[in-house]
Amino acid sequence: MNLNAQDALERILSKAKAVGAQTADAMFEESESLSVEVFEGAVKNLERSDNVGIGLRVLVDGRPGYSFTERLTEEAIERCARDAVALSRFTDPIDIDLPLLSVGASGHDLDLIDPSAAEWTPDQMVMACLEAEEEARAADPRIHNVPHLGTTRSRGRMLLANSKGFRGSRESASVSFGIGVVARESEIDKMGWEGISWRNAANLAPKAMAQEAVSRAVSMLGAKPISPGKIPVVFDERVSGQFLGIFLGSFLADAVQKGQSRLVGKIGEQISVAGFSLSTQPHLKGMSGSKLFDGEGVLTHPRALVEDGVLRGFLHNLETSRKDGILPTGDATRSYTGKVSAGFSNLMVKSSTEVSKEKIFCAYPKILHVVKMEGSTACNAVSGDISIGVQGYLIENGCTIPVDRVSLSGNFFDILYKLEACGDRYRPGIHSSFVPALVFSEMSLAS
């Protein structure tokens, strides 16, 4: 017989103590989703997915042991506890204190649930896809195919508990829609994509998204390489977070402590142009990274890692904060299947110089507007070296020319000093990366 989530948490903590753990914490997660895919006017795939599991971390004489199970029976819970304690014999001790129950770990509304998400029926989901497909095909005769078209509704719940009294929970629900179209001209194909997630299905606009995807695909027809050299570059807000994300591992305290970051020893130093700020913002209403407590039960709070260009700190969990001799920062991340790490809870970038993209384009006689990145395998997150293929538009003297088969190179830590401005808006929807368009005075371009 399966236990309910709360009983399973209490039972696994009790079993852990009974078999030798001095302290322990456990995370329960469950999720459900319904996805619809449509192709050429017919449902291609309709899939329901449900996942549930509980993960345990024990400390035996300071040595951590980890185990998880996806069966919430008495037998599975006991086996999980025994395995975690047994595995602790093979690990090195860590110095952490699990948090006590804290005021503010529950009861505060972050607007992560909207009942309408669960009420979006399969019929409505299919209809939204069919309408979008029809709109895309009618929008331009050059639309050859609509290979990517789908929508999802999802809901999740997480419970965290430890042997020192902490209890916390988090629930969320969302809907998403995406469409990718192929425009063809002279036997050359170009893809255009638009996708978004919201809490409320009423905020989705499938027809308008189809039109946007078509516009993006058609605008890239005739794209070609351009001459190599150095050029100002603006990363559109659609890809700026993706670009920045390649190098965010440098802000993890664990990487810094292991010497795997260029930011070692630079707290209090200037690492970018003045006016640039980078922060973690866990209390933004409705956003996917929002949370009241982190993966270890530490209360979260907004915090700047870079302020006015100066490095102020790193992302910590309990172990790394103790190593650095600082108070816990509330940045721990974790799933029931894995170990504890750290990460941003809604990354936010701001600049003292924020302007519209239209003004950015007018400010430079020649600038590359990047709207798509084509892989980052040649980038090195530790050294900061950049080598990445991009697509976009060369804007020169008021003329816009589509560009592809080019690559940008440089070093991330160097170009932070070449950041001249940020855009004045973030991409819409619910997500965890709030990075506006980024304008760099110069990057190297190769074709």
The other form holds:
Amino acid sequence: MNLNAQDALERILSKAKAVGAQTADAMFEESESLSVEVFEGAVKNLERSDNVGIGLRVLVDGRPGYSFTERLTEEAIERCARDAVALSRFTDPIDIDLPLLSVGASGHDLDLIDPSAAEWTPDQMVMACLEAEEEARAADPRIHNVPHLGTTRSRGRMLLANSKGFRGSRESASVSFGIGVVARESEIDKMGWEGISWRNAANLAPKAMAQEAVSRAVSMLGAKPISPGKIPVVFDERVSGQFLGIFLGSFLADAVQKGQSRLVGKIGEQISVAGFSLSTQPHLKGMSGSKLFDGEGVLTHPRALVEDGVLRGFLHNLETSRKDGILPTGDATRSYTGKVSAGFSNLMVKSSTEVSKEKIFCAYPKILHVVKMEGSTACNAVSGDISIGVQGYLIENGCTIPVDRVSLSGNFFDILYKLEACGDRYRPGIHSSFVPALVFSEMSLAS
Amino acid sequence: MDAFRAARIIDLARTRGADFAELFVEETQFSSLLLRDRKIESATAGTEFGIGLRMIFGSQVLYGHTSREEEESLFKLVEDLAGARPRGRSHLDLGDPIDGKPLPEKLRSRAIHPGDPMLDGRMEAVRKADEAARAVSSKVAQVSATVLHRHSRIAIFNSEGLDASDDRTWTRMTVAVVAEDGGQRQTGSEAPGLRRGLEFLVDLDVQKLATVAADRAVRMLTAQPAPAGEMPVLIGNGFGGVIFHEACGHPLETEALRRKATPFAGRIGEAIAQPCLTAVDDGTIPDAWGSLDMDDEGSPTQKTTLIEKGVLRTFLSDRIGAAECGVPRSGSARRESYRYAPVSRMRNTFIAPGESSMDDMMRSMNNGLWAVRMGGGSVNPATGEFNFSVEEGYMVRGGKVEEPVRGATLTGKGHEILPRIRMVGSDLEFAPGTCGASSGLVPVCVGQPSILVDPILVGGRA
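What about the form predicted in complex with the partner chain, after the form predicted alone?
Below: every chain and molecule of the assembly, starting with the one above.
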């Protein structure tokens, strides 16, 4: 018989102590979702998922051991506790103090759940897909296929507890809709995507999203390479977060402490243009990365890592903050299957020069507007070397032509100084990456 | 889960109108050990457990899964799925039942013991990798080494009376090395794995593995930025097969054909490549990382020839894909776990060895790029566009290998590149990998001999 969430957490912590752990923390997660996929006017797939799991970290003489189980029976939980303690003898010690304070009565409301999300019925979900497909096919005769079309509603719950008495929980729910269309002209296929998540279905606009996907696909027809050389580049807000994301590992204290970051020893120094700021924002209302406490139970707070171009700090968990001799910062990330790491809650980028994309396009005689990146594996996250295939538009003297089969190169830490402006908006919906369009004065383009 | 309880759940699904119903029961034990920065950073063990229920109505697939094994939870799952099912019904003949016949003994993978997560052999392996890599050069700045082990027991029951079970074990070691010199950093990695228990480590030459990875990282420190443009490229054996996997393998799955998202639709029997090219997907290679004894619908696995001397022969199919697309079943239904409905996926996919020697290919290439070792990449299966990075590459001039280059990417479209594979070498090698698609992450091998592609677009630094 399965134990409920609270009982399972209490049982695993007490069992861990009984078999030799001095301290321990445990995370319980459960999630439920329903998703529908439509192809050519008919439902192809309907999926319902229901997951539970509990993950344990023990410390035995400072040595961590990790285990998890998706079986929540008494026997499975006991085995999990014994495994974690047994595994701790392999690892090297770490120095951490688990937090004492419980969260829950803080009165903060992050709006992570809207009960109406659960009221979105399977029939309504199918209808949204059918409308979107019809809209997409009617929007342009060159739409040749709609291979990806689906919608999901999901909800989840997380509870964290430790042997010092910390107890915290978080619940969330969301709906999402995505469409991918293929436009064909002269035997050439181009794909256009749109996908957005919200807290409830009222905000979803399937027809508008279908039109957006169509216009993205159609506008790329006839794309070709342009001549190589140096060129100003604007990364659209659709991809700017993904682009920055390749290199953000350099802001992890763990990477810095292990010498795997070029930002080592640079706190207090200028690393980008004045006016540029980059921060972690855990308290944004309703966003995916929003949280009151982190993966180790430390209270979160908004914090700038780069302020006016100056490096102010790194992302820490308990282990790395102790090593650096600073107070815990509340950036720990964790899932029930994994070990503790660190990350942005919600990443936010701002610049003192925020302008609309239209103004950006007009401000340069020639600029490459990047809307799609194709694999980042030739980029080096540690050295900052950029070598990345992109698609987008060349905007030159008011004319726009689609561009593909080109690649951009440079170095991330160099181009931070070439940031000339930011766009004035973030991409819509709920997510955890608030990065506006980024304009760099110059990158190298190869074709 | 016993056969009687499974039958009661399947019966309820049939009563609710399903043409076909199936239960997939899985319990998987994981363990991993990670060394980084000379320390054992984590040791983890875990149990994944759940039951997947699939109900097919015509060509509509309903799938649900739960970690709760009480009968009431499963009855509720049937009712929830049946209740959520949209109206309307198509017809699809699923064809003959799966007979569940086991694979012949000589083709089966053999794990000596499923693996004790406490076995200390892993500690020695990761420590040895760290020492061996650091011994290569003082420029080695960082080493990480992991041993991952997974043991899965699955059972499949369906409404045609199938009652099949399987025991699957995988073990893999990865070594990643970062070399540094005057602000320049390069990485090298090796990651062998087999369908074996932890005894895999006993036969593994960890010293050599770590040395190869470290050597590559150090060697690439002196590399110059790669030039850009169209040129002939000699793609190295082993992991080089990742391009064929991504750009041609995925479009040859019925999962792509079902969505009309493949340039190969309607081309069976046509020449889509040069006569030097034969490509195979084989699930029957004993102990290989992507091998199966049976697939995740209970069908015996197979060796499937996809392209024979340049001519497209068939697609990789699961049961629904075969029925909908009118191609033979290939026993390729796969899923990461009980959380996913099975779809057609690759197993060990490779370009068969040809007759060209390295010298011939170098001479024929004359001036171009030798991509000895590929890194990762991505592909859009609906349009065929791909983009891969070169982890270790050299310029070739006048048929002679010259300086190492870094930052090169290979881009193009799978179906356009295929006919440009002009020469195929004889040095076939396999490399294990993890392939992600709609039914999750599954272990596969990619493989090929060295091949000459002429031309292909190389993205580098301007």
